[in-house]
Partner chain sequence: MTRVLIPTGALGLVYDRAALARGVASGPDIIAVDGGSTDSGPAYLGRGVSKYSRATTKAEWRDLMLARAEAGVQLVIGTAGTCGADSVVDWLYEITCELARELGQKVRVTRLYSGQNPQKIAEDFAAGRISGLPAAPGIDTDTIRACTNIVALAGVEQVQAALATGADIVIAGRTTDTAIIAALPLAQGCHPGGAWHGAKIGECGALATTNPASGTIQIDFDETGFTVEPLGAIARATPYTVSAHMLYENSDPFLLHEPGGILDVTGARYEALDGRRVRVEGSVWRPGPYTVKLEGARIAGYQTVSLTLLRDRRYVAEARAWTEQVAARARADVAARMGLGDTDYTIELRLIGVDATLGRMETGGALPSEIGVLAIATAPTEAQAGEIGKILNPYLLHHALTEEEPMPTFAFPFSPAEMNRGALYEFCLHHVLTLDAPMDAFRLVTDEVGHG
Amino acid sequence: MVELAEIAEKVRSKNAGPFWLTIDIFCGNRAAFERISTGLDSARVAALFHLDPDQLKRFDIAELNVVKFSLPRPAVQGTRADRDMHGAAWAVLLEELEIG
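What is the structure of this single chain, taken in the form predicted together with the partner chain?
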């Protein structure tokens, strides 16, 4: 088991408008893409963000060696409950996730 950050080149999260969050995992090469694409279970990602799995959109883009997730923002941007205006810190949750 290793943390995703040890395999991926970069993990980035960002607002996709005030109501959506998008997370891009740049795997860096084909081997890392294959390992992350097969080893990263969508249900675990959904659980990390306290979401129903069907609220999570996933794109495995082999041409770019990228796995991308989009989800309703854990808190709508700028509301009282929001702690991260640009959605930048949520990537860390995925970076620290251990995969097989």
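How about the form predicted on its own, since we already have the form predicted together with the partner chain?
Only one chain is given; partner chains and other molecules are left out.
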């Protein structure tokens, strides 16, 4: 088992509007894409972010060697409860997830 960050070229997260976050996994090449695409279980990603699996949207974009997740923000952007206005810290949690 290795952490996602050891395989992926870059993992980044960003704001996707006031209600959603997006996490992009740039795999860098086809071999890394295949390994990440098959080894990264969506249910584990949902559990990592304390989501119901139905709330997590996954996009495997083979042409770009990218895996993308969209998830609802735990607090509406810019509200008092929002601790990460730009959504930049979410990628770190995913980078540390071990995959097979």
